[in-house]
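The chain below stands alone, shown as structure tokens; this is the form predicted alone.
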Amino acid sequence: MLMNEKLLRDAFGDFLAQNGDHYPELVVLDADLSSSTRTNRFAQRFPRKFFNFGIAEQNMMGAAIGFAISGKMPVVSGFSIFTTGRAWEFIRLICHDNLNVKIITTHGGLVGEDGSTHNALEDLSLMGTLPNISILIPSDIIELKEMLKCALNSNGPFYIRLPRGSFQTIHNPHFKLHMGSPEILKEGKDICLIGIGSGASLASTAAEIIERDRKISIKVINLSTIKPINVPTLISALKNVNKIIIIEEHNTYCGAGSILTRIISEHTPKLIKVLGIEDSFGESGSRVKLLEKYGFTLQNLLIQMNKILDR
């Protein structure tokens, strides 16, 4: 976690509390985790629009279906792995009927001291298989706020995945979200780094340092929309590079990297490396140590880049 940056879940809680009046149909549902997800801030301002279901994610998601059918707009909160894992069948029903439910979770990816069981390294696989749902992963607080506006002003199911901690700010205050399109953070021609969530800031930082040391040109893309993906725009953004590294805090099996490699291989085959969690549940420990262990560091990114550039 970056100590000088606000937690994304704090920004999420503040956004709901500050904008509850703007969305009269908004209700917020929680599974006894509101102090962690920060939805307790909405509960304090709008107690009649907040519902705590206890540790019962399936009941919570079932109630969200009822709220949506009745014309309300439920925001469902909780930890990423428990919300998506325990209630997946109910989420499938939401997507099947294209209901207006916003699933916004915290503690995505490697969560550190909360423990191995709380790591969410499979949720994108679970959610990505479902038709009709939009899947968004912010790279910083500025992008998160744009995503929240987009979700609450759009019809249909959304899944927005937040971390436990904070991400380095990489956007300026005037940033506008273009859902579905890759965001080019930096142009380059020798290799492209595609960052997802925390991977975007790692890619941005690494590109600047590695370019200076190795004298190469690195393109950096922030891919914050996992679904839907604007395929023509993605392929156009990659047309001038032949080697790609995708960085995501997720299992490399069936995650965003798998989705991207399929799309890219069908349209413009290139050499691709996915930097993620290699078929593991992840361990317990400090987030800094976990990022080091699983290779989300400048040193490992340089190693992987050298390997792919030499091929």
Given for the second form:
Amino acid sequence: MLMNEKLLRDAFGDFLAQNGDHYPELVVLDADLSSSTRTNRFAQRFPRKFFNFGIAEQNMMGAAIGFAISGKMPVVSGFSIFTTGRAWEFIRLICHDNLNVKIITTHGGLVGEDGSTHNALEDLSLMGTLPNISILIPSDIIELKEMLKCALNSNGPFYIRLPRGSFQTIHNPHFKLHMGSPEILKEGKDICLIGIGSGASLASTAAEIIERDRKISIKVINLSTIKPINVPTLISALKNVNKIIIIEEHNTYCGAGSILTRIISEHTPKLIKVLGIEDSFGESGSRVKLLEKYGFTLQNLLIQMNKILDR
Amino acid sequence: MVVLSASEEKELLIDILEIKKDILTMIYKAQSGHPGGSLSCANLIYLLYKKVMKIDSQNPAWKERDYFILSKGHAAPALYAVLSKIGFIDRSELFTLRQLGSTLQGHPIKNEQLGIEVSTGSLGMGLSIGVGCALAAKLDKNNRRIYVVLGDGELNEGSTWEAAMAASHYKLDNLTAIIDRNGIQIDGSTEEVMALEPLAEKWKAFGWNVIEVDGSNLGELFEGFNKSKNIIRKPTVLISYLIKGSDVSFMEHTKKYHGRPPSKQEYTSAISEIDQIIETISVK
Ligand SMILES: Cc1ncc(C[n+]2csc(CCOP(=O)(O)OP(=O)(O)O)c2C)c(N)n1
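Return one more block: the form predicted together with its partner chain, after the form predicted alone shown previously.
Entire complex below, previous chain first.
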């Protein structure tokens, strides 16, 4: 699952630096993490349009509001938890006034050795509860680039969450993003795996191996838009399956899984398991070990599938 | 006024250098962590625990203890190494830093038995927490003192200044803030990223008793702490001029080792540099 591919944040930084000219109103804001988030690549090319606010997420988000109501399009970056958490009420105002602010953060989910204080396992609930915002989570670099284009070409608030690290590429270079709609990666009928962010490549790899080993057919969906969700397409994509596992790197108590479970069950009864971090802040450790501990493995996915298939 | 004797100072200096070696070993073994800002403030944390704060070396949770809050939580290795030196943490545990299952997480997690009052790592919270502790101590007529160590980059956070206002408003003379004024944050020098100067004047304007010290000088630091104990009706801030990465030449004055572990070669040369300093001091 973790490959030696380009980091998502590298792709993010390069995209801003390469496309800065296409967006005359673009300004980029960071909070003393530009070397981590890679917005420093934009800063190097466009020093006048880059603003480092120091370690001051609230002030940065407040300034983004000012930029937006003055006709600029601020991209606001930093680590996921500090940016969404510390500055939350400023973001609420951004959404309240439907302002053109793009919040694009790195270190979503389990961050690894920095540990619980730096994990972002709550950001989707913080952002999900805000009207007007679009929430996107890329599953690979190709999708991320599409998302960045989409966010910068639309009006209104966006939250794009980049998980730590790099992920296996699951899209071909001609991939086009259909915001809001689930992307069916593989057809199947016995069970459906819905992968979110890093969960998508895990779901695809797992499906291949498990289908080969057992006589079941698995449907795989990459769900990269958490909000707004195109409900009819989601429900129709799930029509032929009764059992679903949603995989997300977030607290399961109140995350994308809970949002989806509500939406799905309002339309059709399904048995749904959400695989994620179960009501915990996480801890320190290598990302590989953490993913293992919290069940983001082939083995655990298989166990969960067997459990749900037996019911 | 109490001063450090030459022999006391020598002993402290050697302990601090050993603490710095532990910091480097911890981060080297974990291959992740923050050497620069741990090395810079190790000396003042040790001095606090060893000579300034009221603690019970047999009982970290002693009710009458002074409180220590490491607001710049990424300097956790410095805190852990100091806590091990004074006996609150088993030294062998140090080298499990940042591993899955270790009590020594990348950033300090609240643990009364280890003497960690509160979890830190998200910057800008410590001084407000210190204000609450100081107010509570006054309510309880407990004469505990509260010590909060802040990064200078961390002062960018607005909450710090809200706390600064509250502390002087409530005349919290039981609160001492210590700023690790090493001049460097992640993206560059503090003056480049978000200028802080004139820093002393800012704190004065916020109603604080301001003491500027050469933080590398234990005698000066000690004097500063002692002075702060005698100030009434005002909180004290010690602006301690320190060196990021101090005592490892290639880590000094650079942002490069803010959050980067040393390679094997760097680690070996860092340890031998510190060993040399220890030797020089020992023969004096
Ligand atoms: C709220 C918050 N924002 C961002 C970070 C990421 N971060 C960790 S350390 C650091 C720089 C700290 O600089 P400074 O306070 O000067 O510490 P020092 O140089 O003493 O290590 C940043 C931005 C954080 N830990 N918390």
